[in-house]
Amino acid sequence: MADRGKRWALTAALVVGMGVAAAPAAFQMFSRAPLGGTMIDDFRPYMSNEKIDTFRGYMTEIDAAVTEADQLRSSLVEGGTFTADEYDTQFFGVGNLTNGWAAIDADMTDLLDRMDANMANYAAVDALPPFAMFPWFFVIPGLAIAVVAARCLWSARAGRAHRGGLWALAGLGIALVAAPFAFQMFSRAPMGAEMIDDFRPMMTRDRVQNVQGHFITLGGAEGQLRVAVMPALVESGGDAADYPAITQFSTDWPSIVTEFNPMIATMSDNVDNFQAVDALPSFSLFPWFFVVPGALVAGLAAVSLRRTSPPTSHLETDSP
């Protein structure tokens, strides 16, 4: 009956450990982690408080052209140099930034923000060892406890000792449960669950789209009043002096777009990465699939080692 028990508890050890093997096959781990890797490494110039500074210090630039933009318009439609709808007609890419700007701002802000409000779980799942090394720490723990299992359960059956083969295992098992706590998973993955969630709304194809429509819109807006709006106040005896903000944004375009350009440019090329990540489990859950499969495999060799005598030496004597 307890060499019954024991080779339960192997069996069952040995089928955990097969299943630790498997779950990056089954979650498609082999495909998805590196594509996560790829992200965190393609974010990672974005990810600091001084770009995220820089990003900000533009976008209030351009509400403050924007509004002398709308100042402009009045002031050169009421001065007669043109009517309102001529303005509108003549000048219609200032006008699609001024009438849709509440809508970029609001959408730019945004993505900002939820940037800006995940450093630290950025810093924390970059810590983490490199994506694509994840599914073998599930493969190779996994196939070395069936394997030692397996052989422990041959043993048993053969009836030769085994002991040193249960020893390993529950060695592998408490290993496992270990590695979380090596890695810090139990604090830095829930981190990375929380930047998931967060970055989920902006890793769109749609809203990629959007934001590279916003820039459009900012560009041909630029160029209408450096090429032609600055020139006709000018012409109608406007002093472009009054409008420093223009002129400062029409400036620092070059700079916008080359500072903005790389960052959508790489959201863009990582949202077939992003819903990669976002298909596996979730972040929080991964240090439980170590410890779970861990804690039964130590406990299913404890179980086995109990069962097991330690060979002893010693003749026996018939009884008197």
Contents of the next structure:
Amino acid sequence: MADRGKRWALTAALVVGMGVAAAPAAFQMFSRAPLGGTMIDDFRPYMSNEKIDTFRGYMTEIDAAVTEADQLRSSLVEGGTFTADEYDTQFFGVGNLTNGWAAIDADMTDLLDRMDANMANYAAVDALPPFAMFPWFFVIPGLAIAVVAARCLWSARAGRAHRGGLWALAGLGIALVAAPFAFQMFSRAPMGAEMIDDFRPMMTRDRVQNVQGHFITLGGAEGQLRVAVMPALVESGGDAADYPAITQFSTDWPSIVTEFNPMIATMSDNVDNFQAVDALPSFSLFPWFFVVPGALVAGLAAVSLRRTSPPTSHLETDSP
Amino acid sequence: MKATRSTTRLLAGLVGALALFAASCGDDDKDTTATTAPTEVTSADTTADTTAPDATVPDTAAPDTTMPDTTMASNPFEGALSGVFGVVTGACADGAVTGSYFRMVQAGGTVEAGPFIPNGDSACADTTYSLLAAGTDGGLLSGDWQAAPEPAFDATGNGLADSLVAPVKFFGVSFAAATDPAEAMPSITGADGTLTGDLSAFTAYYANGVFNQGAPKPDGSGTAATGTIDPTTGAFTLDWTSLIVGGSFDGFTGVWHLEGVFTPNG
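Could you present the same protein in the form predicted together with its partner chain, rather than the form predicted alone shown above?
The complete assembly is shown below, putting the previous chain first.
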């Protein structure tokens, strides 16, 4: 009866080990986890307060230029340089910006807010072991548990002593329980889950295309302001110095494009990577994927150890 | 017996020569301008389409009409073309665009219907056209690469490659074009006044971003560049479109139109 119970416990440990080893395949972690790693790497240059502050500075600068662009239109129309219709037809790009700026500003600010708010979450996830290694954190201990449990079962069936194997099994279970604590997964994984939740609305193809569209609007307006509207102002006797925000916008525009361009590229290139990570089980659950099977294996090993006589008493029984 | 054989051979030779003479005086309606084409022979000419204008011109001195004529003049604008597709600078006048240009279709649009991105820096009334001018090599090299310099960008993200076309201001930042030596060597073939080419290495450099603008794409998707070439003058047009995959312009499509005169190597 005791042997039967022990064998049952070892069989259960074997199944748990195989389950842990198979989990990455079941969750497609071998393909998805490295994509998550790529995403974390790609976002690294933008997940800093300095970078976000730079972007926010550009948004403030554009906001001021848009305000001046409205004033400039009024000035040129009231001064008779253009009729309102002429201005709006000729400089439709500027109109697209002044009319659409509120929505662009809200959308871009939302992106920056999400990135800003997740700075600590990103740092926590970035501090985890490399994503590409994640599947192996399951496969290696899972296989080790399965192999040790199978050996113990084999020995039990053959009637050989296997207390060493049971202790090894208990140790593997305890190590599995300890791993999330060692990697601070209980604090970091939920932060990763929070970041995934926060990034979900911005990491879609539609959202990326919206942002691409914002830059077409911005670029079109900047070009018309620089190439046509400001020269028309000067030609009509106006002074470009009266519109310092527009001048600043045009001066900084190449930098704005060059700085935002790779960030948009990063968003665009990581939409699929994000979706792969998002398809994994919630980050918050990950520590428990170690703790629960680890505790089970340690418990089953303990049960088996209790039902196995110590070697000394075994020898004593066998002695004449 | 010997006399009969000699007579037969002589007669056969006469008939053959007459046939060739008649053929040479006949009306070749395929391309009468071919006889005025340059007579330079390139290695590619041996593989030229036999329907090409010069290939039909027989050599009356040839002793055997069944043998290929390796001495005949060939068209340097036929077969695999190796040389410079000289770019004629784009221009806008009276609402018409001439010469070489670039346009970009927004994501979700089509080449036929747009919408095209307006470039505030365009010199045209229709700002969706960005005009191109020849680079230091005079244009696009076929049979060789024109690699981007290292670094490919200046401090503000302007593309620096200038051998193929001169950098063009686009949204305040200059884009440059080059052919990437990591991809297939640019090759263009002429046949019957039409051009087809593998420009999979064609690459645009803009705002610190690198965008393949090849036709077909390096993975073989998309369609090849196509165009026309005047078999007499080498005046050509070359058109292709290329979907941008990845990066900040993901889903956008570049539309390229080059025109000018092809100058073969040598």
